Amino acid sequence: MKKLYLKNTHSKKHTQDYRKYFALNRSVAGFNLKTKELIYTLVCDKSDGAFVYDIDKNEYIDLTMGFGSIIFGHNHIPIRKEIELQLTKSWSVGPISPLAGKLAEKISTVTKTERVAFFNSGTEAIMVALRIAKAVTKKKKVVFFKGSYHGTFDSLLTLKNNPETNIAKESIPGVTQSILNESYLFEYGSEESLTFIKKNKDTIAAVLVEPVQSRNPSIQPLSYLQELRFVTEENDIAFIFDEVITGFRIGLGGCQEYFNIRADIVTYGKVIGGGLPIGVVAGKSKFLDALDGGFWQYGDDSSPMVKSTFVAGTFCHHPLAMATSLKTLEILNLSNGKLLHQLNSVTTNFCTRMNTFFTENSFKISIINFGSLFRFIVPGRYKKIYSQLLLNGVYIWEGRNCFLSLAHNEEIIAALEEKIKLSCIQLVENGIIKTKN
């Protein structure tokens, strides 16, 4: 792979010289002594459409795509002017952004939810979320799963449990016990969660899921989250839906929509701020209320009929961020979800294509998908697969989560076809993987 740090030496030589005084875990994903030379991130400053391209000027075909959040495509017209347009405004807070309100409004009436708060990211969205579903519920414990992602907040950090008390289990420095007590951590899909949920629906506060895992895409288990929404309405149990990802990316509607199924809370980010940090809390006035106390109305004897828990941001309602959101919803809205369709439609063809290929060529390779987000399935030394389609131009990031935007055109997707399939054969070539031809 010398071929490869020598094309990115810039890259490499960036990510050194800095590494003193930036502290950055992405430089050290993966590390290993054999292949520390391969060991750094691709550092980019210019962007644009479906590509992006690095300091050592090379040009890559993004499937990264700001981790899940580019949907049109980098430097997207439309979304830049909307940019600039604002600055030309207020990029201030403090005040209250009056799109704030009109974005709350809208991602309401396009989600079926009920409320809408807006905080920094999807961690935060996130960490919200659950201390509402504690306040309304008045209990304690949590339930998430095993091969979800939900953001860094503490309480959901680790990949183990207790096999006797399904109690998450410390596993990560820093991340405390005493931190993970309240949380259970089941499989994901099992029967063993449900009988759990059951038993214990006097001290569980939410169930927490992705519902089609980012990490693991191919599982779509709809007659689950069925018993899940049954179970938890039953016993005053919040569900909450994190639709980070595959919000304003499986469709319009989301999850909810394609599943039929109504959350309790749902959490968005990525996608909706066109590129810019958002999160955002959505769903029933029941949890939502806990917010600012609930509906009340100037000129009468009303106010907050609910008790409110806390919570802040210095960012939560960026003018710029609003300003992002609105006109990624407005082109989004104008297609009536027919874009997202469309680009689902044509990443689910790409990985059949791709699947074929490896099939027939007996790659020990497969792509799975659920809409524009897919992941490569890599066994062994088929990892390498990654460094090759780095060193032929095509960019994943470490947590090898791919994205197609609706800047992927035939003719891009064509030419990431033929880098994918060259990558393979020269692994081939290489000595590092071998097929039965």
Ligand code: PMP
The other form holds:
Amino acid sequence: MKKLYLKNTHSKKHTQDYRKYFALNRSVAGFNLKTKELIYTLVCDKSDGAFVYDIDKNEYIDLTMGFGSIIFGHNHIPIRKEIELQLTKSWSVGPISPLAGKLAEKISTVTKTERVAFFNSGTEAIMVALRIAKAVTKKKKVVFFKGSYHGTFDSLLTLKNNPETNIAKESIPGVTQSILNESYLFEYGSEESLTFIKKNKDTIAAVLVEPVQSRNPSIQPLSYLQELRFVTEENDIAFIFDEVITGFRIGLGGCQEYFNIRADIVTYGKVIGGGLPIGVVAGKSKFLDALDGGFWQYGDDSSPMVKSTFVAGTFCHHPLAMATSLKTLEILNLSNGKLLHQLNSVTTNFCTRMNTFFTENSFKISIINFGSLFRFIVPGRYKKIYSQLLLNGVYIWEGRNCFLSLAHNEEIIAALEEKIKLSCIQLVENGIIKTKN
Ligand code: PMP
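Starting from the form predicted alone, produce the coordinates for the form predicted together with the named molecule.
To see the whole picture, the full complex is given below, headed by that same chain.
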């Protein structure tokens, strides 16, 4: 793989030159002494449509697409123009942007949620969703599931549990056991989780799911989600859908629409921000009212009726993010969600063609998808495919979630397929993998 780091000389040099100052965990992801020469992050200073360009002037078909935040393609002109327009008008942080209320109304309509609040990231949205669930139910515990990722909020930041109690178990430095003690971690889809929730209904405030987990997109557990909905509804437990990835991607109404299940609280991020930072908490007034006391009006004796908790953030509902979000929604709405559905079937067809190629050529590799989100399933030595793809001009980040965007047209997808095939063949030629046995 010497060829690869020769291709990425400047990215590698950049990583080395700034390591002393720039503490970046992605520059050490997957560190191994044997392959350390290949451990660096790609540094890109240009992007356009489905492509990113690194500082060595190499072009890559981007399958990372802003970790799934870019649905129209990089540097999409209507989004760019919206930012430029806001810049010429100037903006303020402090007073509320006239765009924020409008965006809340539009998201509420499209997602069939009653109220909407804005934060800066998916992590923040999850943190707030759990806080209001606890505030409203007046209970303390949270159930979440193995295989999901909900950002970096401490009380969800582990993949391990105590097998006897199911209490989440500390597994990384700095996330201490005491902060995990109110979180229960279960196998996604397990009967055990349903039994536990019923049995502990008086202490459980929320059940949090990534309805289709980005790390396991082929698991789309309709009946389990229906059961969770039933059990939570019966027992005054907030059912939270984390739709930071699936929201505004699988369809305009996200997984709620896809599975025809209404959650109590839904979190969004990524796509809706149009490339700028955003986190959204939406859902039933019963829960969202815990942010501001609920609806009241001037000119009569109405007043906030609900005791509120506290949330805040310097950059929440930043005018630039409100503008790009409104534009994103406007474009997606214009097609009534058709653009997203087309992208889903384009992705499924791409995955089917690739899987046929893998099977016909006895490559022990496959691709699974949920709409336009997909992942390669690669055993052992096949993991070298990622470096080979990078060498052949395909960029996939270290977390390996891949996304197609509306900028990945037929021609680009055909080129992508050729690059994937070539990468597999080269791995065989280089003696890294055998196809059969
Ligand atoms: N929830 C899900 C399902 C996610 O995939 C992510 C991020 N990939 C988050 C929450 C956290 O979002 P952010 O990175 O914006 O904090």
